[in-house]
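Presented below, as structure tokens, is a lone chain in the form predicted on its own.
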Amino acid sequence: MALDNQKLKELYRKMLLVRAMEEKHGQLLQSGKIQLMAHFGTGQEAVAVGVTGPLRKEDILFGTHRGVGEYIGKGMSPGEIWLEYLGKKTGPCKGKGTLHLCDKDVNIPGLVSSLGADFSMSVGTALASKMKKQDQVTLYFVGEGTCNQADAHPSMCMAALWKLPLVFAVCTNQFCEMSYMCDHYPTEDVAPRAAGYDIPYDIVDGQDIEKTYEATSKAVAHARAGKGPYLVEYKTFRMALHFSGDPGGYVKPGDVETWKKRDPIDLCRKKVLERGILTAEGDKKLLEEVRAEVDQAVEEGFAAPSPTAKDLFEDVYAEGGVR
């Protein structure tokens, strides 16, 4: 399915975006002046924006601790992300959420630290979405190696069992934390584990925005219409290693060079040029907004105010206290 102009070229900017504030955080961690350490997805942002594109404002997200690539696409700012990152009173979370996003504007409930156990989180949401008649679905970003987690096969049972407006979306990067996925696996792919339940899924190309999309759109299509849940597994490569400070001695040589040739940004830029999108000078002038948007959105997240002892202590209970 070939996207419309307009939309394909809002997620190249979204792309852009994603890999801009990737790289800066990278800039500030070497430089000293951050000490937030970084899990990058590199490499995964046809994934991360292709499967966020399709969701509307009040669908409900959760996603990963892996770059920023579905926050971007849900709808969070640079700028949002920036005061959380940096721990700022101004921040979505006042600070106290840092690398673990949540935005409650745009419906994306926060990063769970024990990765899993969301997977039964997002039955949650599910649930309650339909109990309540409410249009909306509830998307459930994971990587490969957290479906191996206790929790992903009682959770796929329910969704299925009470036909929830629930949408796996497995991105398969080939890496399990610091090894590969077939020192976790038997098999190649993730997908087929939901024939297990009835749940029907798709396997799709990563690397290509239309196809992330596509893909999604009809998972989404297929959970709001009330036919119960959708796998889709998006075959992709973690060209970052797994944290910032990881000595990667585990990548095979050659991996990232061969994946490199299929840089999702590089596979989109394609797309825009040729079909008339963007000139190569629009390209340019559009990435030059989009690091300057991210240049913006630190600055101003240094100067923002940052939180007092006292705030430790707000949004501790509810209002009016225990009872």
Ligand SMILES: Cc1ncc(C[n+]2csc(CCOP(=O)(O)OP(=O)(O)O)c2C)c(N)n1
Second form
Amino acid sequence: MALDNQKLKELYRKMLLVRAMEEKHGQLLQSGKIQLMAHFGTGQEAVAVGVTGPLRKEDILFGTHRGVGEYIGKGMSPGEIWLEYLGKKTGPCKGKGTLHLCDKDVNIPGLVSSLGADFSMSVGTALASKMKKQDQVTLYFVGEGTCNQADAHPSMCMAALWKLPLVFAVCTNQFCEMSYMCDHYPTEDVAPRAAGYDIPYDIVDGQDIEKTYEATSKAVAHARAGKGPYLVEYKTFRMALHFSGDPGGYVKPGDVETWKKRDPIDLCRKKVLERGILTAEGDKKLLEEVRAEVDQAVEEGFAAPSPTAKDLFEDVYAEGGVR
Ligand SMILES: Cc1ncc(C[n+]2csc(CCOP(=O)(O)OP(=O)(O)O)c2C)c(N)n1
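Next up, the form predicted in complex with the named molecule in place of the form predicted on its own?
In what comes next, the whole complex appears, and the chain from above leads the way.
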């Protein structure tokens, strides 16, 4: 189904922004201006933006370690992200989160280093929403490798048993860290595992923003209507290496070139131009505007105040929490 022009342009802009954020991060690392390592999600933009696009602000998102796409998709600004990445006092986690940031304003509870531990947390937030009768969906965005973690199974089981408003969004980018997924499990797809718990599932092309957005919208509507969890698997390819210090050497020759022919941003640009949503000139201007927005965010981030040693002792305990 074709998205309306305004929505497609909005999602296209977000995808451009995500890539510009990562390109800038890479440049800053290479020039030695920052040491903040990164897990880039180059080539996965239509998944991250399509998975978060249909969510409302109050919906809860558990994201991945390639998080920029989800943060932008869920509504964080480049400025907020860079303040946190640069460890600044005015960042959403006051500089204590950096890459593992969370943002209460858009209901991102934060990245857990031990991958897969948040499977059960997503069951917890979805259960809380249901018990409080809140019109709120939790979306757990997760890599296909992390789906091998043991917590995946009891989480799917309980989500189905309790008919929770929970969407499992699996990003199959072909790799689990520094090896191909076929070295980790014997099946081509992760999604059919959901059938073992009577959870409906779809498998979609992760390069096409309209398909990712549509599949997520369907799953979110299902969960929001009280029909229980849904799983969507998005097939994509990680064009970047696992992390910024990855020496590589394990990617099969020709794979990147093959997938580059279906770069999600190029595919979306083609639609935007063909449908007359933007002219070639307008497209160029949009890209410049997006890059300028990122440059400004970084500049303001560097200029922002850093936390002091005293700040280390603040926000250690929750207000009214157990001491
Ligand atoms: C419990 C745990 N084991 C191992 C790691 C190290 N690790 C970081 S990313 C990653 C790969 C995860 O693969 P996948 O879920 O497919 O996501 P991708 O990196 O492909 O985006 C691993 C193993 C970790 N963070 N936590």
